[in-house]
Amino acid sequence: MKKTTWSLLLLCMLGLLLAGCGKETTEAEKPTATPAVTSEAEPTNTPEPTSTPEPTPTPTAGLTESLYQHYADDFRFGTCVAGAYLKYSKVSELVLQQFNSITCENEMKPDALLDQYQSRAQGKVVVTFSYNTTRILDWAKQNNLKMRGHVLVWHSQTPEWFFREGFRNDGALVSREEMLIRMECYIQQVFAYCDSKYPGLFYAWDVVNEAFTDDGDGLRNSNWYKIFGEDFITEAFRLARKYAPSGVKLFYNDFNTYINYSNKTKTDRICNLVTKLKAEGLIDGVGMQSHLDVSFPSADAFVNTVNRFSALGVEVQITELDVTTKPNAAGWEKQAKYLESIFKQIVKNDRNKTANITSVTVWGVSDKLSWRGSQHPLLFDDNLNPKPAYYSVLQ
């Protein structure tokens, strides 16, 4: 062929291909073939936290005494976890000396597990499994650990289009109809997908996470509220007991149960939930999220609520304990104090049996990577060195 001839044919598939690039892929043309439930391969950059470098120091190699262990005959000793922070080999190391449970700090809440763009796409509700999500599964089940799931229906942190028309951010609000057949596949996605890949990891599971107003004077004007009415938490718990595998234990979970305001309690309208649910075989416990200060409330407020719950011949697990205090020796001597009660106190009663805790789990595992971590609140400071508050949690 001439070279005339050669060079008009590279010239015609030179411009075929540059016709092609930059063109919309339409909806029509996106995938739609994906399976309900999903998980991602590794990003090429995985996150990184923005804030909190590694800790320098290794003090805890010198650490002979164990939380967990030092619990073992009482209840399970957690810490929650961000995917990120698993890379940093001395946050990982002080996890696996002091704890055995433990809980995702976000990458399961339903905004880490709900696929917008896949639900769109396939018309139907789908859950996507992230990098992140899937590392410290991965993680704790090479390390023998177990977990908590949190959390399954919430208010918060779970996306505005999930319920409304098409998935989109601006549709209206789906009916009650429909929000149930959303609710139901999601529940059932998670718990197959858990149940699937990593059988028998999880022991326990928050089905519904802060349903209650803080005032105690009823529920909290959500999307769930305003498409289902009060039955919402009842229809949580009935699909959760459905497809959650045998042996998981079902909470609800909330936070500030000690306080009073008015005589009305959100304790008062949580015994009245759990003594219904428990009534169906629905609930297996209580979750009392426990972000505290050493001046309030009282260690005997607090103790007085956890047997209130435990009354009710449900688990209690203590889900999210913080406690802050001001950063000098007075402050650390009043958190380890504070702690130090309370514990006594606890044990104490899970032992005589007038309280049933089945699970304490910290919320976090160094003062730096807290969500409260300018007011120094947990048992490692910013260097993962042991304050006394983990020493008197161990007296």
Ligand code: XIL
Contents of the next structure:
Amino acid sequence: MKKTTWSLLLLCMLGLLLAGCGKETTEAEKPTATPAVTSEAEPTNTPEPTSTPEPTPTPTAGLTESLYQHYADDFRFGTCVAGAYLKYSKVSELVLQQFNSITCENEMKPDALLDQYQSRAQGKVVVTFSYNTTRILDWAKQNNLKMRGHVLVWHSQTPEWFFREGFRNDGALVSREEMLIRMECYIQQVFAYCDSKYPGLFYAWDVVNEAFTDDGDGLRNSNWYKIFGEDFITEAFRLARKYAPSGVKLFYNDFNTYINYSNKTKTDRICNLVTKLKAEGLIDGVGMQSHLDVSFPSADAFVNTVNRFSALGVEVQITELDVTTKPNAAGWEKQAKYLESIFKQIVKNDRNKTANITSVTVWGVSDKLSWRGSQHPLLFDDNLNPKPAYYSVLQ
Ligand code: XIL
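Please show me the structure of the same protein in the form predicted in complex with the named molecule, now that we have looked at it in the form predicted alone.
First the chain shown before, then all remaining chains and molecules of the complex.
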């Protein structure tokens, strides 16, 4: 064979190797030219999830201020959104008026993006961005909002088949080696798709979510942990750094980040992890979910934790803020006071550089749209009217 024919053959083999990331070893699967990441066309009649509550469209007139403008010099101010309720103009108008950052509530979690049918057909991990996801990304792009990506590696809302042989719900857990290939394939595809269709839209990503147990004893016994042991976190950050476009900040995100039940606390665990990852240049910040209650934790305990993470030299983002309370005048008042105390301190600390907060996101637009709606945890009530908590955050 001529030299040029050999070179062509070599190039083809290299191409096939690259196309096969995460490929299972079954003979039947041939590498295909189909790009793994696909985006579904907009369906003509999208069925809406029946559980989506419809907000009563009463006006939010009289709002002369906006949360994101108020804090423009300090940090981004965001909310999570679900595609299903963005179609209500009162909701989308309120989001655009008050927030300059959004997070998909569920639509970018692994169970929303991983495509079992295609993964089995192609014998490798396939990510599909459905209309349910892209309608939010398109809307954000059109309206100049920036986004937090949530979430790449998590024990929850990640399909069981992703961890199992043959991409089957009842397969055995795959080896560490195979799971590493799948993790890489997933992370690479998510970043590649977002960067090609939505360059510059995402400013931060939650790479790993909720890895630690609350008791400070160690890591949650998830499928990730069972397959990898504890270094699944480092591997996830290593791959995220490898594929994330430059400028996208990488976060470890968790709830109850401030609890101290013993001398081995969750806060300490997170600090140790961040110190280690930071030394390797793999992490940019800690996401404090902040699903709080008016009676726990104390505002001071919360603020101290913000300061501790900031002192590690990384950014802190409050990623899922909500504060449960009783639905009466006294409850609204408590909620407002509690938030006022937190905001007063974190803004002061952020300005005097004791804290390094780059984004605050509330977990939902209104109480009715909240995952903890029965406990009224947000800044706007069921009818999208501002609560005392809204005004206290604006003070
Ligand atoms: C919640 C969503 O709000 C719900 O709609 C869904 O049913 C469950 O997940 N920590 C997280 C978020 O990181 O993704 C969770 O969001 C809330 C807890």
